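Just the one chain here, the form predicted alone, laid out as structure tokens.
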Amino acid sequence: MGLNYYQIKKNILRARKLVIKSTNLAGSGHPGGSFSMAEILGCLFYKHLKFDPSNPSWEDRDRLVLSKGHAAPGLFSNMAVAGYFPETELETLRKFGSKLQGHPDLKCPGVEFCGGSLGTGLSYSIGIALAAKIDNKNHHIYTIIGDGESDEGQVWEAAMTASKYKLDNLTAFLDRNFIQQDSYTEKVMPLDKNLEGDNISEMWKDASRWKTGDKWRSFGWNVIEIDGHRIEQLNSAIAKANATKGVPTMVICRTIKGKAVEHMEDNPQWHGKAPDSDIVPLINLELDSQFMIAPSIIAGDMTNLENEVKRCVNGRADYIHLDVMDGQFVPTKTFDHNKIKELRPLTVIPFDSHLMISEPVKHVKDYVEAGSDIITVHAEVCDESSFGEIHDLLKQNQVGVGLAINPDTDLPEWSYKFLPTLDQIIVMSVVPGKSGQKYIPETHEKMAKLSSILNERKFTGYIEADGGVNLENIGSCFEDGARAFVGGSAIIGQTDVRAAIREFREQVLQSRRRILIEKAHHLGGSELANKWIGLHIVGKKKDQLIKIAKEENLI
């Protein structure tokens, strides 16, 4: 079974817009914590939790209690997306008579805690699990805690009953993002090392620094650190949970207050505050243009492509770009999926299969069984019959559908049908299975105008960029409507591929940066523009976003 990586990526999408329209609407709440668990969130929802939205009390379910009870929202989101309720009833958040208060409340059925008091989650998680234990039921009991609510003593006797009962059905996880109201936690009552000065990214990147882990462990927890925002890094880390035996699981998650939205992120003031009208269009638009960058290992050495692999999770890649050549649909051969199983227990990062082999619909399980997470086949050699049955078995193994076309192929119309619930689409910007080809120009008309289609027909996923990107085209392509960017030589073909990765980054920053500020000036003009960058506080965000702004003559 896949990694379901696609399909979660985008419930938590939904679920952070949700958030955001839910807490402007109410004038109130917690979008900075909401954000920073999304990830965990959306993690258990769509892969782990067991659960029934239209029985909330099933005797069987898995139990998810949120003892940062401020963070409603983040959880209100996603029993919304998961079935519970109408989305739209998000829209009476904090309101009278609403069962979807300022915190959690039991009278929303799905719901297993008031989190109001901070602090008590856990203990209330520890009753529950020992009496599942008791009853000999197999349900599993999972607990969201927070940092800044660490500061509490009841944390740490909970820490040590669980233990001592070896609660090995109880998982929990700390949102490390290190704010709580007042300020940054290590100012306030350190679970690290004392931050010295405003900058928390030291916290975060420095592994140096973290005791947090230590201290569980000395309370007897089987410890899993993590970073809070992978979703492959979060899945192994569930499963692991459920598979230890004898004591409790605390996973780590280093996580970023306000996730996904540069103004928010790592942001003391958005812990608790709801986001202005105009500012929601372009916040979602944010939301929306969220990217991903894939090496593709090809691109290194083909005789040792266990080190490449290597690479690219020390370069921090989000996902990692196989290319399956056959000889035969293009003229050269790479490997098969023999070559993708011996590569898997290498990493969880998500492997991006994208098969150039002719008869795909033969082969596709034999990429499944692999261990690939997302799977893309080319136009040319599918017909609407072969590649609904190559969608529908996908889908069933919870592994990402793609389809690629060709730099001289158009999507064909056959596949309009199967938009709505397909994940990726790759458009080649050089010949496939051809070395050395430079991107070809044309490609980012043909982008531009394959995003507009793609909307119109409610199509949710990633448009990948596939060939010849680099750090002088890669921003165009982003503005094209690229979401996921496949670099060969451009990173893989570098010494220090980390590096690499960090300018493609970069890079697409900037352009994102400035779409933004185009549409604040569109939407408000220099007053709205100059309102969006005045939001930037942290970091050297807001000297870069006046740079771009002065440059387009917006302020």
Second form
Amino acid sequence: MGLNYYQIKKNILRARKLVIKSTNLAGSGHPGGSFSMAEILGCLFYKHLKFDPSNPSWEDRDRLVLSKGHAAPGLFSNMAVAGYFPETELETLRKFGSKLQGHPDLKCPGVEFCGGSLGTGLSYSIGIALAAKIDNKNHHIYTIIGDGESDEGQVWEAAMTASKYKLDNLTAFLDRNFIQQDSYTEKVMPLDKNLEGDNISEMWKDASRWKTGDKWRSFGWNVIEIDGHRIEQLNSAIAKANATKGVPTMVICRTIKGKAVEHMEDNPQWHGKAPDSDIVPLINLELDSQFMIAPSIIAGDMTNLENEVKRCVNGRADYIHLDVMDGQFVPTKTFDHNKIKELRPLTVIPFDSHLMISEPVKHVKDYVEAGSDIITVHAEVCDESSFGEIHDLLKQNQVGVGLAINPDTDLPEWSYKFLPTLDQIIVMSVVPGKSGQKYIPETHEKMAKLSSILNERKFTGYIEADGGVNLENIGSCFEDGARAFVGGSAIIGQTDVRAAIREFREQVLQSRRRILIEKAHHLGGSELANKWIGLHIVGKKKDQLIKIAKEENLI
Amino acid sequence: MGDMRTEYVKTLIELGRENQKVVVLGADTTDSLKTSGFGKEFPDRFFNVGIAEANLVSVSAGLAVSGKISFASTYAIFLPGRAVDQIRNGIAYPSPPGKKGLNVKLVVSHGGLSVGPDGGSHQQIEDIAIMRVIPNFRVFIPADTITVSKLVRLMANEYGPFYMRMARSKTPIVHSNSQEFQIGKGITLRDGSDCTIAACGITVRMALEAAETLQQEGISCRVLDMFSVKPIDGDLLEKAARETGCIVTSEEHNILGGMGSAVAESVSERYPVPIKRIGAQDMFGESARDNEISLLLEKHGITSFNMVKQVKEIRSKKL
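Would you mind generating the form predicted in complex with its partner chain now that we have the form predicted alone?
To see the whole picture, the full complex is given below, headed by that same chain.
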């Protein structure tokens, strides 16, 4: 499909919601494993996979084999979003007469493999890959296996076979979520270095213990190890895999079971259980409340931006905000597309180029070519025609489209027609042009007003808070509706960027938890609030939730 | 006498020349099965996946779903006996629109007790039972090399999953070259009116010998080659039941669940008559050198002598 970063994210969100809806209606199913591979499927379906929903058996299509077949709700949901069948069809999941069986089945056109019996999908994919070689076909075979599934000996039979036949048209993904049906994988059958003690849920955080990649390397595979929830890392891994000749590729995706819903995350209980109906609206609200944190590197050492980029990457920023200033639209001058081009090879992390320049329509192409993932231009220097030109150019190049407004600017009416396809709106909370300013408090009011317009006009992108965002005000920015947060000196100005970002996240999570408890209480009184809090059994989340709920008198 | 494996591969190579879609897979028994001969002529369409039968089955399925006609071969004991999950969920169950199962032909050698010296661990006496309860699978047990050749052609031309079990040892020719073979159609090799012996595989020859002996004693015995165990030829069996009044079955397989069971199931529903099943009496086999295999079979009652005996006994039980 070739969508941009934000569109892929949006579709993944849609698919996650469908997983919740369909497993809830079915009364059973596997949401946990569907969520751990959500980004893997998202990147395949919406960027890399060649397919035609109106002709599912098109001979030259790429093949997607879901070997970990229990995650069928994840596959079906993405197929619906990708256009194979209407989303309402998901309501028939696991029901009598449905083509959406409990496990993937050829009964559903577009499904390539009957899953259910684990450990067999990779061998099957080898068969498909061999057939493609015999027929001199160029399509690619993508196979997703699980880590629990890797207990099956046949996986390793297949590992040897793919290597023997040099199947470079085969790319496998290991959804390494560390959980299988009974418990954590390392307790049931360790794949990595043996862990002593009981602190297994923490284990995946210690990279020195990851040995699974070595296993695959020793079987002769090209191995790429990534964070399986980061779209840019997946995209880069898939591109590398496709370019690798003479060997098959294994992408080891470190993932979290139940990712994106706090009470499901890393919780073995959610391997194969459907959410209750009263919890579904809370899950949906939580899914709608995903957020991103982006340091702005101009707040750092301008003489060594290369180093600042590295600090952001190591600090686990979601993306990097690049403030381009031309000395005309704003009094200050920072850097232009040439600098971005220089920084681009350092990382695959998304670059969010915020163009504070006059006549952006004249220059936007340079910023596309420099490797921006999203480009935001100012409403003050655009009109319907020039923004339309920018919008189309960016979409064609799979670059996200953003529109920024200054503190004293209202969203112009000409922009309304673009809102449904806009990826980002930046609401400046300082006057652009210099760093180190204080957040303008009136922005809260402005955001509230804006929110209703955006809802009405079917805006589904991210609202980005930019300017003076810090630990004190980030929570209220979130409550205003912001879902992306640019941190200047509050992040990049700190010695430990990773800790600063973690604190930012924690602060947003606190606000989010508060909103969710309030919602639970609103929907079902203290009974539902208690029930929802009780689902959070992993880590310290539960204590925090109880504390918030007591403060607010909700339980 | 003819060697089934030699005939199998001779036919496969002919098919390989005629049809680019034919692919052949093995699991480190390709010299024994002789499928390596196909590999010599068609190296791009021949895959040896090593001692990995589960893998063998699933890779065959992947090739088949991509439009190939997969022939996967090894010893009987290592396919139904070892990889039944891959066979069931990977070949029989997946059904592309309008089709039943995938286009994989599992052709095994070394079926039954006549495997000989390798012993009980290698004597597959459960495969017919396993394979015939899996929906979408069709099951053949050829009696001679003429049958092998014709059935391999038939399977290649007929979409869907098949299981065919060959014997290790050379087998006498019982059919003529002009004999036609159809799915679900047994063959009447000898007519008779007093009793029927329904046989398959190496026991077909024994049945013909038993009928000859019985003839000399004035008993007219019909002999059927039930090479198509599934689907079984219910019409032919009903006719035999009506016309001869009793049936003896014979196979080198456990009497539980084998061809004899299939015959009993069909006849008991359509025209019940007394039936006696000859085969392994729910007991495993054991080692026997090639010149002792007849002793091993005799231990389980799989001889023409026993067939004669059973025919005489069952006649007295006619309704």
